[in-house]
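We begin with a single chain expressed as structure tokens, specifically the form predicted alone.
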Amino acid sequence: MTVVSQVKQTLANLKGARGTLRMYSAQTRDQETKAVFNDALGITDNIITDLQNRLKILELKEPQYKGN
């Protein structure tokens, strides 16, 4: 498995986790718990953005992996 495919798999997993966090945040009534989920969402969003940017760099350096 190439680095690019590993990064793409990690991104897919993180996006799934982000969806789960959003669902839990919407379902909870406890404001403190909701705040924890929202904080985790913010961190997850930052990681996703960083990985997407890294993926662009990897694809620029290794064009054979673009779109795979």
Second form
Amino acid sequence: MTVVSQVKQTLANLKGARGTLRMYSAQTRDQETKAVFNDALGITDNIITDLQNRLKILELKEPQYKGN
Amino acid sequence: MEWIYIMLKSISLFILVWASAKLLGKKNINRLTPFSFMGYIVIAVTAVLITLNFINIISGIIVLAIWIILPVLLDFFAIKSKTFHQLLNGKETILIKHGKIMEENLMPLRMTGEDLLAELRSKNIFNLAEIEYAVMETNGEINAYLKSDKKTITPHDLGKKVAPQAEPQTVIMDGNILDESLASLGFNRQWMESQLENMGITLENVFIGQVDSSGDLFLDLFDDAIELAQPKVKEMLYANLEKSQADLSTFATETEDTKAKAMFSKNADDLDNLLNKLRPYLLH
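Got the form predicted alone; any chance of the form predicted in complex with its partner chain too?
Let us now look at the entire complex, which starts with that chain.
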């Protein structure tokens, strides 16, 4: 597996996790737990942005893998 | 016409005694102090005596009135004044202090060592050495405080953080959606239907459904032959994040670009911290 597709897979994983976190932060009744989930949402969001930026650079360097 | 008279009297006294029981408070019958217990007996016996014509109705009503009004008044004063409360209800007696039985306190209670042991056994304490402190409450109940190394372990003792959990709400009973509790959770029927659809279950097949404080639905079906995948979403989420964290660490070691390396390892660390923080909420 190429680096690009590996990063893409991790990115997809994290996006899935972010979706679940968002669901829990919406449906949790306890305020403290809600805050923890919201916090987690922010951190995963940052990581996702970082990975997306990295992906752009990688695709620029190795254009043959673009779209994989 | 004697029997009609007795019947009418019985019914009116029934209502009177019922009302007086309400007036005298909600206290559990086995938590009563001996004195208020006697008060109840006096009321009950007088009511019976009036009904069966053993005493004249007027004098009977006077007795009832006094035994109902006085305890209410006394209770009222007991709430207002602490000394009066002690005078009325007595004071709790310390039976065991620093792990030692206070024999001089047992005597006035007319309690033998065997009585004390029996009472403690009924609290599931068989070994005297486990007790640090025990008191007899004013209603005769004995409560014991165990030595710190004999107490039940709580997550706090283990230094473990656990997620706060509110009580679960029952949202389905006998195949019917309970709209009120569903609404109190901020969900509606549509949410319920989509949840059931995801699990592939029809509403008629659900005996009891509960939603916990994090919004996960637990179902018990009429048909126990159906194996239902109970919510594992949180465990899956945790596993997913854990895998991503491992991936990020791998990327950090494999890449040669220093900037990317720094970015990957920082994110791997962030995610690791996050996992530690989420563990009590997702795995339990």
